[in-house]
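The chain below stands alone and is given as C-alpha cells, in the form predicted on its own.
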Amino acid sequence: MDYAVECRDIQMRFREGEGWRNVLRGVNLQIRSGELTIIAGPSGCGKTTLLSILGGALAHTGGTLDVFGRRLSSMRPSQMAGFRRRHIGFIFQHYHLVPALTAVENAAMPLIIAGTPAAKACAAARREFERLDIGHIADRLPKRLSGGQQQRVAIARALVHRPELILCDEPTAALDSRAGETVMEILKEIAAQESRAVIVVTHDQRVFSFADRLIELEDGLVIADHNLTRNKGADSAGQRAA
C-alpha cells in the first residue's frame, strides 16, 4: 500500500543548556490518504514537534520520513518551500490571520505567494468559503469574526491551493463545544469525500470520536495506535446481530 506519510524510527533532539533533550525517540507510523488521524497524547511529548517535522517546517535529527513518496530529508530548502506549497496545508490554533486583509485574502494568501494573480486567488478563496458556509463574511477584517469563523476561514487558506496533506495544530482548543464539532465534521468529510490525508494534533478528547485513527504519543514514542474505523464496524455489526 502506498501511504501519504511514512515515518521510521523518527527523533529528535534540541539542545538545552551543555546536553540535549530528546523530544521523539524512535517514531514509526503510516498515515493514508482518506482518513482524519489523531495523534494525541499530554503536553510535552512531541506532537507539535512531530507535526513540524512532517510538514517540512523542521527537520529531524534521525530517521527516515517520505511524504507522498517524497524523502523530504534529501531535498534543498528551494524545493522544500515548494513541496510545501503544492502538497501542505496547515491549520494552526491561533489562525494567524492579518488583521488588515479581509477574510477572503487572508484564505487567498497561498496562492498569492505561489504566484497566482490576486483576482483569481480570491475568487479561488471565495469558492472555498461557499463550501465552508462562510460566504457572506468574505469581505470582513478579522476583528469582526467570531472564533468559529475564523477558524473556517484558516481552513480556507489551508485548503485553497488543494493540497493533499492537511496538518492540523490544536484546531479546537480555543472553540466552545459546537464550534469544535463543526471543524471536526468539516475536516473529516474533506478526508473522506476527497481522499486527503488529515492529521490532527490534539489532547482535546472531546473531537476523538470523529477519528479514523488515533495515534498515542508518549514521551516521545508511539504508544497505541487504534483503528476506529474497524471498531466502529465491528460495534456496528454487533447491534446488528443482537
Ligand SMILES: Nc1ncnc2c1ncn2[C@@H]1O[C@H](COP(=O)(O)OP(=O)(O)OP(=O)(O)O)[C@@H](O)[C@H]1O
Contents of the next structure:
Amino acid sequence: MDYAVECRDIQMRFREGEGWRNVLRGVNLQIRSGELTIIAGPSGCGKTTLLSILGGALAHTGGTLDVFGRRLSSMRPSQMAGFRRRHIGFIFQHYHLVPALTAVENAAMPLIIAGTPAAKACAAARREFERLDIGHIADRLPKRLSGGQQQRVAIARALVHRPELILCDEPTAALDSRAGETVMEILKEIAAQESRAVIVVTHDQRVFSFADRLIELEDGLVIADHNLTRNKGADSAGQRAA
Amino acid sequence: MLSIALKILWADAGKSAAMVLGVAFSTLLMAQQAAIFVCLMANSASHIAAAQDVDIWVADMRADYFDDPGALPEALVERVKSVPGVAAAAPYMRSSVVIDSTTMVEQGILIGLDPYSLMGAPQKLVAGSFRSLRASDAFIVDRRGYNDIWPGDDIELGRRLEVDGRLLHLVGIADPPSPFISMPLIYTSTETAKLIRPSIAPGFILARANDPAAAADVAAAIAERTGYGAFEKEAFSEITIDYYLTNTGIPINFAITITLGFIVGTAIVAQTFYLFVSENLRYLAVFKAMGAKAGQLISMTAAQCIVIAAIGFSLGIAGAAWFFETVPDKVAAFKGFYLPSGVFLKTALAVFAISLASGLLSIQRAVRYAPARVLQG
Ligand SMILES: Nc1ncnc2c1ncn2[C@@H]1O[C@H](COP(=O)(O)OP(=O)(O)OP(=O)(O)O)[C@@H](O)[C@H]1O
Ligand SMILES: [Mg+2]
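I would like to compare: after the form predicted on its own, may I see the structure of the form predicted in complex with the ligand?
To see the whole picture, the full complex is given below, headed by that same chain.
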C-alpha cells in the first residue's frame, strides 16, 4: 500500500559550538492514513525535531522523506511553505492562538493564508466549530477560553483547510486529564472517520491508549514500534460509540 | 489578510497610539518648521510682490547687495525710461534709520518713493492717503511698525516721529505683507528721504512695462542698454530668495530642526514598530509555520504601517494647519505665514517613507524566522 509518510534513514544534525549535534540518527518509519500514531520518548530525544521535518517546517540533513508521494527532501523553502499550506495541519502545545483575533478568525487563518476571502474562510471555520461542538465560543477572544477550549480551537484551525496530515506536538501537556482525553478522542475520530494521518508527539503516558500505533524514539532512533489496533480493536470501537 | 493585520494592530491600542503619536509629532515638527522656513524665505522677497505698479527691478548685482542695497546713480532713472517698452521708471530708496518716538528708540527702515507715480508703494493703506506723502516731512508707517512704536494706541494720524533726528508727521498706515526683517517701515517721498539722509541714493530703479506680459524682454533690453541687472519681478523675487538661501545661516538652522524632526520621528516610529513586530513575532511565526509567504507577512506589515502613517500624518498636519490658522493672526512675527502645499506633500512623503522603512526593517525578523522554532515553543 501507499504510505502517508515514508521516512528512510532520516538524519538531522544541528550546529553546536565548533561541531555538530546529531539529533536524529537514521529514522525509518512508515505511517498510514486513517491511523492515530503516537511518537513517544524521553525529553530531548528528537520528537519535535522529527515532527517538524515531517511537516515540512524543517529541512532534514540526510535520508529521504516522502509525504503523500511528494519528496520533501528536495524541496526549496518556498515549496515547503506551499506544501505546509496545502497538506499539513499543525497543533502546537501552547495553542499559539493570536490574542487579537476571535476563535473563529484564528481557526480560519490557514484558509486566509491560502488566499480564501476572510468571510468564506470564517464560514468554513464555523462549520468546523459545529463539528467539534464549540460553536458557542466562535466569537470569543482566546483570553476568554479555557485551555481545553483553546486547544479545540487550535484543532479546528488544523482541520479547516482539510489537510491530509495532522501533526500535534504535546497537545495534552497543558490540559487536565479530562480535557486531554476529550482532545485525544477528537483526534482519534478525525483519523478514523476521515482517513487522514494523525501523528501525536507526547510523553504523556495517559494518552497512549488512544493510539493505533505507538512509536518509541530514543536518542534519535526508533527503538520500538507497536501496532495497537489488533489488540484493542473492540476497546477503541467502544470508546468511539460512547 | 489585510483586515487581519489591522485587527492585530488595533488590539494593541497602547502601541498603536504610541506609533500614531510618534508619526504625528514628527509630522508636526517637520511640516511646521519647513513651512515657517519657506514663508520666511518668501518674505525675504515680500517687498517685491508688495510694490505696486512695478514690472521690472533694476539693481546693482554685487554680492552683498541685498543686505545693503547700494547706491545707483539717479540719472539711471532717465536712462531706464528711455529704453523702448518702458512706460515709467522711478527710484526706490532704502536705508536703515534710527527712529525716536520719545518713549523708545529703535531701528527702522526708511523707504523713499516717488510720491507722484507711487511706484513701489505698498498696495494697501489702512488709514490716510498716499497723496499726502507729497507734503514735506510726511511719512506712512506699516501697521506693525505703528504698534511697535506706539504700543496699544489706536490709529491716529498726524502723530510726530523723529527719524534720524528729523521730525516727521504721520499721514497714513500701510498694510504690506510681512517683511523679512521685522522693523518698522517708514515710507516717505524721495525728497523727504534726502532731507533725512542727504547721502541716500536709489537702491533700485523700478520700471513699468508698456506690456506687462513682455516684462522679461523689456528687462533684458534695460540690462543691455544700462549694464545693470534688470529683472522681471518674479525672477527678481527668486534671485532675492536665492541670495538669502545661500548667504545666511537661516537655511542651516531650519535644516537642522527639520532633520531633527525626521530623526526623532524615525527613532520613535522605528522603535515602537520594532517592539510591535517583536511582540507579534510569535504569531507571525505561526502564520509562517502554516505556510504564509514572506510577501504576505510583508504586506500585512506594510498595511499596518500605512494606516499608522496615515492617521499620524493627518493628526500632525492638522496640528500644523491649526498653527498656521490661528497663530499668524495673533503673533505679528508670523503674519501671512501659511502651510505651503509643497511642504504638505514632502512631509507626507517623508512620513510614509519613515513608517514603511521602519516597518519593513522590523518585519525582516519575522521573514527570517525559522518556522520550526514555533514548534520548539
Ligand atoms: N534548531 C536547533 N538548533 C540546535 N539544537 C536543536 C535545535 N532544535 C532542537 N535542538 C536540539 O535537539 C534535541 C532534540 O530536540 P527536540 O525538541 O526534538 O526534543 P523533544 O524530543 O521534542 O524534547 P521534549 O520532549 O523536551 O520536547 C535537543 O537537545 C535540542 O536542544
Ligand atoms: Mg518537543
